[in-house]
Amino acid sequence: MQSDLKRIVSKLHSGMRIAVPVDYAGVSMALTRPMIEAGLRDLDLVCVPTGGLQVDMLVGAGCVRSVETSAVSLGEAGGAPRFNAAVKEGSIKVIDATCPAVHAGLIAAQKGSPFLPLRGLIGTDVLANRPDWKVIDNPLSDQKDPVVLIPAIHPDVAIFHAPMADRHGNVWIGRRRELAPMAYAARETYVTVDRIVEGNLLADEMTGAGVLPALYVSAVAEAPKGAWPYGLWGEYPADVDELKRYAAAARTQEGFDAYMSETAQQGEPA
């Protein structure tokens, strides 16, 4: 169960559909650069439910074919420059979604259902850009009662970062329960963690309720501060200055390339 970053990346292939989490829920930045260095191409990213630095870096490095998301930004650091440029150039496909729709698609996959109904999309322009979302009348009502059917989302892989895992492969995600449907829906789930602990997190009454069982985890790699420059709940805050530095540099492709080269030489944060 325990692995390393290179071994995990060796299991990823071009053309995969990969689910990645929102910036505050444990982004595996530790896997981002190895994915780029592996030369992955034509990735279809599913942001759960929004994307940020990881998505922007993968787009800037030419790894991405499409992004299904409700938004991509760098939060306080501003817009996602390489993503925005790619959208303008038409070099990637953006699949418009909403936060509830992304979660609904994952939950449908988790439950083995081909779809999940959702009401909130009725009357929005998003429907016009999603021919795969079907509007039907509620079959359980005698009145006209339209609902939208959201197809199940089946990622090939889900990747995220968490504070800790045990040697059995159980991963502690705490209150970030939105990570669980990613793992339930994906065929494989790869997790980086700040540390590997002794004992059994699932058997401990103090941690058990916040654990993603090893049954849903394909491999775990230890990567201290593996979410940096994003923060990790209960562990360390986001490095806003570094995010702003990236945002300024990546306004051009040349600046992005220079930033990636410079930070590769600097190595991982202490």
Contents of the next structure:
Amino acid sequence: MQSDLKRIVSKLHSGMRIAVPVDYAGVSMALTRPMIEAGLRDLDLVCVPTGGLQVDMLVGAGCVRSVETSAVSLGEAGGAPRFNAAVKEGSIKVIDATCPAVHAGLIAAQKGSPFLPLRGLIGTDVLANRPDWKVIDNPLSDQKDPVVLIPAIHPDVAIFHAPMADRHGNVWIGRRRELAPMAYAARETYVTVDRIVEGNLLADEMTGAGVLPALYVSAVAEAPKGAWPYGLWGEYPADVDELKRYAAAARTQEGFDAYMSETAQQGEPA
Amino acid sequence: MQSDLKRIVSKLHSGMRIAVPVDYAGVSMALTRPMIEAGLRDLDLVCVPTGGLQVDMLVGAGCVRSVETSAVSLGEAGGAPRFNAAVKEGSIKVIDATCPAVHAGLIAAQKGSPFLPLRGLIGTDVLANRPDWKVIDNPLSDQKDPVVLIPAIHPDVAIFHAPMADRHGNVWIGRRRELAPMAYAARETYVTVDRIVEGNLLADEMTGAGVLPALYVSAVAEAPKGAWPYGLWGEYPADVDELKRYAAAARTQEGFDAYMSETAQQGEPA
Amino acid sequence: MSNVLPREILITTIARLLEGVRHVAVGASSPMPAAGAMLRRALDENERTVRLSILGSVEHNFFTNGSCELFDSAGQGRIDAFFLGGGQIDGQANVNLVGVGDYPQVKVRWPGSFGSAYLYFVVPKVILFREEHTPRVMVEKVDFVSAPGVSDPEVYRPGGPVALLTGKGLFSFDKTRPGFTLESTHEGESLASIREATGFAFEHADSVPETPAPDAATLELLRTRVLDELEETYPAFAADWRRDLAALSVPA
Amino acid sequence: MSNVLPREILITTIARLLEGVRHVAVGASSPMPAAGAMLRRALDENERTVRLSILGSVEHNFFTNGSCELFDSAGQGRIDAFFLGGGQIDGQANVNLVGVGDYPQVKVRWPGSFGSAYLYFVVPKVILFREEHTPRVMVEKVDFVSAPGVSDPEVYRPGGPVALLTGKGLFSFDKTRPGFTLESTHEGESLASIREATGFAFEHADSVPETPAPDAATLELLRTRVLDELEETYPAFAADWRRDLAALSVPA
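Previous: the form predicted on its own; requested now: the form predicted together with its partner chain:
What follows is the entire complex, opening with the chain shown before.
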């Protein structure tokens, strides 16, 4: 199991652009520490569409070059301390987005299209700070009708956690459909799951309806409760106390370092 | 049950733009004859992305003004006789598309975007005959890079058949996800189902994963085996003999009229 | 002393602002907007279906297409009302969710713009809701525009702000001017106290009324059905409310 | 007389054309392309995974996002090979799936272009496959271009035609010229017979070889494993094939 996680991490390299999901959609916390231990550097993270603990830890551990995101926070546990500090220091580049723009970029990649148009945005400082986004006049309108084009987002890798997968590599993502465009858009997709099940999840219409097919999945590793301290929809709730404990500790870099080394041997919770 | 179908048909009007699914995705054959009996005229059909028996019957019965589609056929049973005859006579307008363009138009509407760009198409006579599609030079590219813009498709109504719905109006569409963009894009969506189930399909992660939520569903009517003679995924196969019987009869308008009146009293099959 | 809690006046005001809506979406940690929407639903029960989508809630989640579905359905015109907060809100209803100081190396960094840069444009009734009403929140001009209050006429914008509700009062927004008008002050506040707490100029009538409290029937609905419904998703908030209600009933 | 059936030579040829692919998509009623892909998968078993998606099949369907997923995954570069037929195919590899005569009121109407106007551009190896090889199919110029054989250099086109396989022979396609080259003639055919059946000009070597039959090991694989696999999705085609095999084994 740990070796499966290490095998996945061995496929990751410094400088990669990595897409990770929103806190409630299935964050592969199980891969976070192995990524840090592997000494990855200069990662460009794409939060789909917002980030949390995983992003904050990777930033705190010095793995991150840039974060494209619509927000980073620890939710109920407050702001993301290492992320916020790094932004203020200018030690990472933050590329502010808005949620539907992240989705639009991934769906453009899903469709093999160069961009997707998105309403809104005009007049915002979000747009003003995105030289990669472009305002054009809607070519299908007779009237002046400015609209923003969001270029396709092609991550090198997508990483997430899900309840289950089968041995064929089919992953059950249920109604968390945003995980599918992440995988469609990425070159490689690595998934941790609470459990590996027998049989073929595609063989049945009911389970098949919630499956990301193996076609898009590079590797799966079993990691029970691998979203902890985040929760996993339909499986277990977030461990808010642990999130708060992290939030308090990580207010300083020293506190963060201490938290990370104290919890290093801890592994998954009982 | 028949009254539920009639209630749905009473919401449809001549001149409406109606989206219908591909033959294997869940065609509401149960609504076809009530639509014909209601005397609807000048319908603009949008096939998602191709059409078959339902389209051919509506054309044969004189209900249709135009068909936007990537293809119309009866599959194994051959060409679509009334559609083909109407195209040759010029009595309907055929708006030829290509499958991903129909999807692109619906997804643009799903996203509230004015258009979606689509690769391919350049140099085809499909494009040459679509004044509503527009080639632009990709504004995000430094080089000349022509790309086609497909405008959003906003049907007045989407109609399809699914295995089940609950009493809240949630419809289980399983992995036939194209039914969701049809409903997202349409102003109203009417669904027939093989069965109404107790409980709430959204309450469980497993069933919820395959649900089109009631938010997008205007009305549901129970119509057991309502896709017949088409099949329904996971439920029953297509009745190819019946499709062939129709195909043979409908070679002429007289044969079509005879088939329709012979089978009028038949209702659903045993 | 009133026998109505300040939060009950806020919730009732929210419900009033939601009059006529069919589908309200509420952020994950927004108990008062959720309570306002639940009250609206209860009040309208026999007239229309009011849907309430609470992001991140299992019970109140009508979505099955991942986190993009909220934005898609807003783009389709299926969401009538939404709430926005903001670290800073200015007199033109610009909202800042990003930070204080010079972007990108801001002095104070907040989480980020979330979906505001889109939803503010497409949801017909956006209600600005922020309890803290101080000059550092209600500013003359935001440091970063996550979402602008108004747009040029050629910009596609079926949506936008209709009101600003704070812990001190209720403003309406006039996009033609553009600017806020103080509609009412909450119990204990005055035009003067609000002017002092507000960094932007606003209009007002010569005499500004007090924000109305709920009538008895509404208050009853609020303290029974709405409070019970709210408890499922926001147990901590509901417990606080119950505690405050218990304190109210102790004779003064 | 050969002890190899004509369809077995076609299937073997398809498998050869699919060398090196990882994911082949096949239309719903395309038993021979499916068999060719199954043979390729069997031949490559120890070297690589060859995926076969058969549209409309439950057993061979890796898709869960509706009918747009084929096009999406092709656009992502995840589909290496696809087959196209055509009511008309011309010497520039243009394909017509719409009809004969002046569009739109054609004399003969076929179903329509399906996804060809997109897939022909983005799938790296498109194999044109049409058993009927007559002047009415293999035309000088198609009446309607559902999908063009070649595109101007500025057009995004990672994909396109690589070969044309018919009941009479195999052509390769050179997009720089552009045009077809006759690579081999099937048993019983000749350059002359093919020229007579073909409405467009094509290149050829001085001496055109015969399309090779499968070797014994391949033939064995074809008649056991591939035939068994095929039976699930194409029972009628498999039954025909078995009947013809039984007839073959009757001594002449």
